[in-house]
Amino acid sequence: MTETKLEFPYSRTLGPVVGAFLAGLREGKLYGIRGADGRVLTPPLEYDPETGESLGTDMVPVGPGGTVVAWTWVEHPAPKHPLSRPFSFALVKPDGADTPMVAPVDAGSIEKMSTGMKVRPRFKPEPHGLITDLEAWEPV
């Protein structure tokens, strides 16, 4: 049996919207962007998902807290998971945002997780301008 390695050897510049979002994470801040209908979309998008029109580059601060909208529990994390202990992958809607973002929640146990729970972001002590600078959300 021959092993095949599938790669996509390209790079993409982040641009002013995603770049500003990741720069905010590096600084311990969360941002969204206002959609064509006035909703605040987090993470921010370059184009409105309903109309396809450009949303510009004016970022809207959101957070710092958030609310768990939906979640699933990971009892046995794999090596590439964001945390090495049991955690939740959740849809977290930052305060001031109208859409949720997928992120890990480090609640400690499944019994401490619930839909509607309030959480706050935990940022890595040494950020690198990546989505993983938001290490996890934690219960308030």
Given for the second form:
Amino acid sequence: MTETKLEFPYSRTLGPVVGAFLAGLREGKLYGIRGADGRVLTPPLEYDPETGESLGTDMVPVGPGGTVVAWTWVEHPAPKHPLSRPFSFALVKPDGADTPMVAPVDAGSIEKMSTGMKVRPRFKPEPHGLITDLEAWEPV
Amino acid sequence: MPAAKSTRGDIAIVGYAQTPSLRDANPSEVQLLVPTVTAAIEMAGIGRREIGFTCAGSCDYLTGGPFAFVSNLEAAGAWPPISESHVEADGAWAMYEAWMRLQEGDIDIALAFGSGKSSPSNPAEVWAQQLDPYYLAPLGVDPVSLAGIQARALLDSGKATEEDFARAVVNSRRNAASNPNAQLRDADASVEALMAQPYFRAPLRKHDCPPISDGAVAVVMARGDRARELCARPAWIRGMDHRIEAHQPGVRDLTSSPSTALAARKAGYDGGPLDVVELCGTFSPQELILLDALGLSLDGDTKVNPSGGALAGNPIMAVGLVRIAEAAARIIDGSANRALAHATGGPLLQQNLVCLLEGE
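Coords for the form predicted together with the partner chain, given the form predicted on its own:
Full complex below, order starting with the chain above.
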């Protein structure tokens, strides 16, 4: 048996769209961006997913609350998962956004989960400039 | 260079071979490939030096080393030098490249193969690395969790029930019972027994997910009269096309697969009768989504996944080309005259390839 560590360490400059979103997380704020069809896309994308056109850099504040639009339950979290106790991976649509984001929901048990449930974000006390600065969404 | 003639629709599969799908194969990836490629070449009845182009599909991330794919070329016999290429994708995309190369008209025979060993690594961690590095990869969101989200979306949409998921699995297990290459076989599988199983990643049960598999597959294609010389009943490739959707799961309707529908149309599928469809739905809800995109169902006249499909064996980077080889096998043995095969890549059916095959 040989153990191999599979990691490719990078430092990245994030640019004005992804960078603005992750900088917002440091301050406990969520942003989207307006797509070519007027939808507010969260998390914000640099290019429209349908047309490929550049979407500029105008951020649209969204949240802070959100709604669970689809979810699964992780009874046995793995080491690379964001939470170490049972949790939900979900699509959460922040208030004011038209698209949901993949995120963990820390509900404690599967019985607390349902499609359409209202959630609020919990941010890490010490941010690292990563998507995981939004530690989890919690039931309201 | 000889004058090229239009050959689209005049290229056929004349040989194929695959390893069994195994949970933990002892041989290395290239050791899986060597006998498989040799068997496909022998079935076609050609000499190695007749192959004008070779293309391979595999994933260095699975092996855990950069340029790991180079050693797989041992299986093609790359000395004296041959004309070859590699795609970091399922072997079905390698076949697509080789099919495109044949259409240039100056070579008559091409070889494509795909291979992968998932057993040495933790696939759940490896495949999280194929995701967007800013918004998804740091979450460690694995394929099973993503498929669980998709399954919930499908249930909530009213398009399918958990019993429908189980029916897709029953179809897979029962069909796989007569496929010696399948990994998970059960002639007595029943919806009742499956529904009694606990959730694995709710609403998915373990059987709704693919097994972890090692395996390899190879396909030999030939053009025009050369194909007729080599094979009594070649599997003619009437069309092949692949289409891609947006990467972020949140911006797509996860309960449908418009890229599959479009690829099928572009491959020449007109909705007419099909004897066989081989789908690369690696989770049972995805099989239902793919059937819906093609206007098919488990209860129709088209035989769905007679091999058992990806739920019965999932050698990543080979599993899509296995679907094409299985469909071609049904044409070549005369049990089908029109067959459609599908391969997929990326998270949640992001990219889809469709190949339409016919007998003469």
